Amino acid sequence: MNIQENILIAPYTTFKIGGPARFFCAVATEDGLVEAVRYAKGEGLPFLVIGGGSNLLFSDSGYAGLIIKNEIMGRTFTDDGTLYSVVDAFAGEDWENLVRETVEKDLFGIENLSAIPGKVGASPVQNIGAYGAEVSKVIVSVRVLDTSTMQFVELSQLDCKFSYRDSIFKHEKGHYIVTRVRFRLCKLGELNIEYGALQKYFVEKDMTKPSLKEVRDAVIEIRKSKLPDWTMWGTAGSYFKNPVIEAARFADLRSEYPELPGFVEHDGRVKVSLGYILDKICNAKGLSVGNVSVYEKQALVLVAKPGATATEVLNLANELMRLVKEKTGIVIEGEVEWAVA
């Protein structure tokens, strides 16, 4: 295990900010992992696992502990004899090489979830998703290393205690550390393109039956359309979570603003679109706080300018915050973790 000392985090986050965090190393496997953290356990050091950075924000003044990035790759798939394959992916793997693979190979279930940064290990954190479809409805376990036992225990979907773009993880921060996903996924599926974006995509089109590979290459293509570059500009994807509400709640911003779109959840609650809050309430975009800005194609987004700096992006985010309060009542919540030590 190589420890490296005072090591600028902004190059290893898609939002490009970050001071130096004191201590740093990449692990490669999960031996690797458990030195990493017992190393930061003995030092009474505060530590991080990170992936691919793409849910980040660091700290200007960086991280006062250790940054452990998850390296661990590897993928398999195994064909269960049913209608069914199994893949087992562990953490370090490139979420978009993974889902690019499952379409080749004819395996439903996450094509959906095409064009999204970051590793295989974030992906039951976040519980990720887009277009219809989430991550956790494939996931069938999550090997993790307890850090309260240092042992390797496998978490059953169940355990995960999945919701919106909610898990486990995110409330017992440190406690879990994901290795390995294990995926279900369908030889003979259902394409999930009731999504309004997908439909709309696909009647232009004049395609009524599309392929799995034809699904893939339409979210790329609104994906393109709607986020900035990641590789070319700073930033995190949408910053805040598409707030859930009670139905009557709903129905007294409905009728205030007749068109703000709402899918109705499985409680019966509703979940509104702060995309259309943010744009044609609060007519957020184009707002900006010194290098970071409200993107033009997409309200939910921010955007870093080189030089930007974290309290520029927590400035903006208050700010928007703030306009959605004062326009709807309602109390948004970021998407993106807030790392700081």
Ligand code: EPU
The other form holds:
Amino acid sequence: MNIQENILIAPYTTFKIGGPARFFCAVATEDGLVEAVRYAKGEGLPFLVIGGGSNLLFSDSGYAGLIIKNEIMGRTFTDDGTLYSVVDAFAGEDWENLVRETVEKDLFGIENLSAIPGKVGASPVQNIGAYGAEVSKVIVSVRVLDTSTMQFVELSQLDCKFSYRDSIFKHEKGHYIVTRVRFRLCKLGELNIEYGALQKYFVEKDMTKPSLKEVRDAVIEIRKSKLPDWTMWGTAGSYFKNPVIEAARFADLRSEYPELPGFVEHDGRVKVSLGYILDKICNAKGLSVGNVSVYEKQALVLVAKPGATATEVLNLANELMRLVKEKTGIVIEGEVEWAVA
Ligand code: EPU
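I've shown you the form predicted on its own. Could you give me the structure of the form predicted in complex with the named molecule?
The next block holds the full complex; its first chain is the one shown before.
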């Protein structure tokens, strides 16, 4: 195990922000992961496992513990003789590579999740979702290191307690480390093109029966037009979660803002589009603090120029939270994890 000291974290995150990690190591095997966690525990250090760093904001003063970069690779496809194929992908695999390969193999289920930055290991943590799809729908189980017992266990889909951008992994921080995700993808699946932006795309192109590959291409194109290129800009995509509010509260807001988009959840509450609130109600596009600004094409996204600091991100985020509270009474929550030790 090669533990390095004082390693700048910024290059390991898509925000490109963060001071030095006191200790840093990359692990390529499950044994390596066990060794790294044992080291941190033995030294009494806080530890944090990262993948692509695409949903994390580190402090400018860095991380006073051990950062473990999960680089455990490998993926297998097993045709189970039914309509489905079982895909096992280790946590360090690139998410987008996996999606591309599943579509090449004509497997349905994660095509709407194309072009999302990050690694496979983060997909259940965040329960990544886009264009009407959520990864939890196709996850069978998740193999994790239970850091309290130091045993590997397989958590079922139910054990993971998935909901919108949420899972057990977010609530029991550091308890479980994801090493592999098992997906079940359909060989003759149905495409899901109900989401507004996708529907509009296919109507405009006059495509009534798009193929699997065409849906993936559409998602990639729509994302390109709405989201910043994270290879150029510092960003973590949506900075906040869309708030889920009571139906009566939504009705009140709708009487004031008739075009406010809302989606009824299974419990009757309504998920409202914070991008719309920030943009059309709070006029947030164009707001900035230092080198960090609200993205001109999607108000839910913050972009950071070179030299940006975590403090600038937090100050801008706080200002947006304040504005949303003032205009709508809604208390919003970050989607990006604030990683501090
Ligand atoms: N809208 C505006 N102005 C804006 C942004 C959005 O009016 O500046 C309106 C749109 O016109 C649309 C609605 O708000 O009617 C929703 O916008 P969009 O379809 O872009 O989706 P979103 O709810 O803002 C979510 C995810 C994204 C995902 C898209 C597409 C969250 C927190 N974000 O954004 O995920 O790509 O849906 O499915 O749920 C991410 O998590 O980092 C991310 C990019």
